[in-house]
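Presented as structure tokens, the chain that follows is alone, the form predicted alone.
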Amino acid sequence: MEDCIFCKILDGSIPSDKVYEDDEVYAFRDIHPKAPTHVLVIPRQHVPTLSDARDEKLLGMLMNRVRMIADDVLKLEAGWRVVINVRAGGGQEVYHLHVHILGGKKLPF
């Protein structure tokens, strides 16, 4: 996945504000935040949206890392959001999957 940005950041050929990471997730601030807490969860494995994750035990290790990063990297402890935007029509500008953890403040509906 040469071309995927996110790939590259995983690879440290684009640098990122690193938040957290194992030998399955990687987790950094997103440069354009929607709210005073945004970070990315993404899975080192490259899937490029959920329509395309069939590997169930992919997606309740990545869910299970969102929660664990918010609840207690983060500390968001008036509440959090989580996002998964899915190709174009849904707003996925980064073909890696990828999920938007917001915080900080009371989000809108």
Ligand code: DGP
Given for the second form:
Amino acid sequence: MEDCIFCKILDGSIPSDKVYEDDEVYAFRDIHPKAPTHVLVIPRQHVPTLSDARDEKLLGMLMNRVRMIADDVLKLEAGWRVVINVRAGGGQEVYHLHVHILGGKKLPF
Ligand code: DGP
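Return the structure block for the form predicted in complex with the ligand; the form predicted alone was the one displayed.
Okay, now the whole complex, with that chain kicking things off.
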């Protein structure tokens, strides 16, 4: 998608601080971290929001990668939080499905 910031991160035209990648997902550090560790996990496939994601294989794959990245790559042994913002009312700013992984401190609810 031409105007999608995260598609530009995927194609390398916008630089990012990569923590993990494979054929299906890319994970990188959030530019405005809300916790000591704040990583975004995105599918390579452009899906604008979670509301548009009807493919159970895609959603299952994405959550399995999130678990693996948080536990095995980032090694957030004390625990971590996952956030998915959906559309404007949910605080979504970038319309390419992404999962926030937050950790590294005790998070208030
Ligand atoms: P959301 O509000 O759920 O759409 O979160 C979008 C996040 O993306 C926000 O925390 C800031 C981050 N972000 C936006 N632009 C960039 C960028 O160019 N690089 C990186 N690393 N993060 C970005």
